[in-house]
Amino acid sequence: MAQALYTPGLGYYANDLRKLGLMPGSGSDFVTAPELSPLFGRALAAQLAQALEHTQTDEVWEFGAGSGALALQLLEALGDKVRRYTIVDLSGALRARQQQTLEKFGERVRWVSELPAHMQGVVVGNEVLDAMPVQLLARLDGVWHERGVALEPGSQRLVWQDRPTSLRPPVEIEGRHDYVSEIHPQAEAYIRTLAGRLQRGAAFFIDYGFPEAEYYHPQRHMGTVMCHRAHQADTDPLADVGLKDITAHVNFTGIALAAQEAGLGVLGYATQGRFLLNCGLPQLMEQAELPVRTQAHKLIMEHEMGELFKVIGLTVGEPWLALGFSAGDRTHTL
């Protein structure tokens, strides 16, 4: 996964395919949040100033900033309460793009491609953590196996292998029938560096996923791994390697004990959609056009992205009543 996402020229988001748009025919593969409607920025950008304030830090800093679209969205709405924004991105394609559309904000906007070793501030990462690489875990007739990829003997086709493992999910999964699963040691290792790098701020994470109990249901017995292009969803990544994405759903409790583990405090975990509503999105949608408002409710709507989509805020040091999480808040289901 690491491989087809992100081998230099040729992995996903190495190449200069074109990845984030509304509609196929731009040659875009998939849309998010910020690309569906401007509120998405102006509604999260009352949490960002809110924590900004609470931590007494004025930087930013955002991991796979995608298009841009968000930073704008961000700047625009945060104004001098933003000294410096940072961008955390590996994609050389996708960095030319956010530079032309952040081109007016000059040198508030850096772009750095690994953090450093001391950084304050708030985070966040949309659509971040769910295209960071798996490892994926099948119970054929009730042994464990990792599951790999290899060449098929005589030629140059992909295909699964298994072969014996230690790994286990987090839980037991209950019964005896064929299972297939992942673990997320790189998104928990990267919250654990994060977590050791962050002296002051906090950081807010939006991306499909589940609790543990949701993630390792019985009955979620094909796994969570997809594939996108095209604005069209498959579940083969051995197909097509390197032009279209491949994301698998964020396990949300192993997030929310590794920032623990590292000695962050969870602020909250919500739906997107309930998320938005304490931000002020329903007011930002009264102001605006008709079709600004249409295309909002797909950001909140529970058959849209308003139930799949979760947000968890962790921060450095005792945990505060962060406005995005004060109705609603479901970190008890973690």
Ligand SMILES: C[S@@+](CC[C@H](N)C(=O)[O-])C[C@H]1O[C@@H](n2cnc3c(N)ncnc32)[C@H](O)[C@@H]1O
Second form
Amino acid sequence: MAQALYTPGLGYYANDLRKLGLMPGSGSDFVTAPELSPLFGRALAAQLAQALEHTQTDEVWEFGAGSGALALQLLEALGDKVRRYTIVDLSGALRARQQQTLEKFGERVRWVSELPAHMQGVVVGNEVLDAMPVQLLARLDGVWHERGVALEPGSQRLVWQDRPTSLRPPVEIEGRHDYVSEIHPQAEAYIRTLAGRLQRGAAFFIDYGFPEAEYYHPQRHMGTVMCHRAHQADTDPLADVGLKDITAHVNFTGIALAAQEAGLGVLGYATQGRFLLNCGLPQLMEQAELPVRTQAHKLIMEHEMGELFKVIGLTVGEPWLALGFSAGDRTHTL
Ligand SMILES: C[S@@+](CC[C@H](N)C(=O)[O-])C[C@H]1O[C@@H](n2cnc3c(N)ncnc32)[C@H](O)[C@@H]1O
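What about the form predicted together with the ligand, after the form predicted alone?
Below: every chain and molecule of the assembly, starting with the one above.
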């Protein structure tokens, strides 16, 4: 997954394909919340404003900024509450697009390729955890294997190859049936690194995923790895490598535990729908024109992005009452 997404020049996030956009006609592969509606960033800005104020900081750090759409929305909404906006993105091609989108903010926006040793401010990442490479585990006839990729002998075709492993999912999977799933060591290591560097501030990650009891449910026996190309999803990461996005859902329990073990507190965990309602999306929708309202609806509808997408909030120091989790907090399900 790491090679398919990030190999220089060839990986999906390292090539010049368009990737993000509203419709396949634009040559894009998938749409994200900030691409769908500017009201996503405006609502999220209410949470960021509270977090900046509470933590007495004036910097925003965005991981995986895509086209720069969310940064634009946040910077416009937050105004001079943000002294500096730093983007950390692995994709050089997307960085160029972000630079175009954010040109008008001049030196307030900067790009870094590595995290500095010490950071202060509010961190945000929309659909970045799902892009972090996962490891596949397969239970076959009751024996756990790690699933890797090999070249089929005598051909150039990529095929799965399993080998026995002592790795296990974080919870026991009931039953004896064959079962494929993922573990997320990279995303969890990333959270630990972030926790180690963030001296003052908070972090909000938005993504699709579940708590571990739901993630490793015995019936979810095919795992969650999905590919996205031209607004179609498929489950074969070995085909068209580099030409499509590969993602896996987020195990939010693993994220919360990694954060806590590294010293961060959990502010809350809620569905995106709940979070955005708490952040005042309905009021923003009331003031918007019908087409904008219609698109924004998709952010909160259960059968669209409202229920599958979740938000987790983390903080340095003691947890405080964060606006986005003021009603419908589901931290107890993690
Ligand atoms: C699915 S896109 C989401 C883009 C944007 N946040 C949005 O909502 O439209 C994933 C983004 O994460 C970036 N990315 C993936 N892994 C990353 C990592 N480890 N650190 C920083 N950025 C990463 C990709 O280059 C891309 O910009």
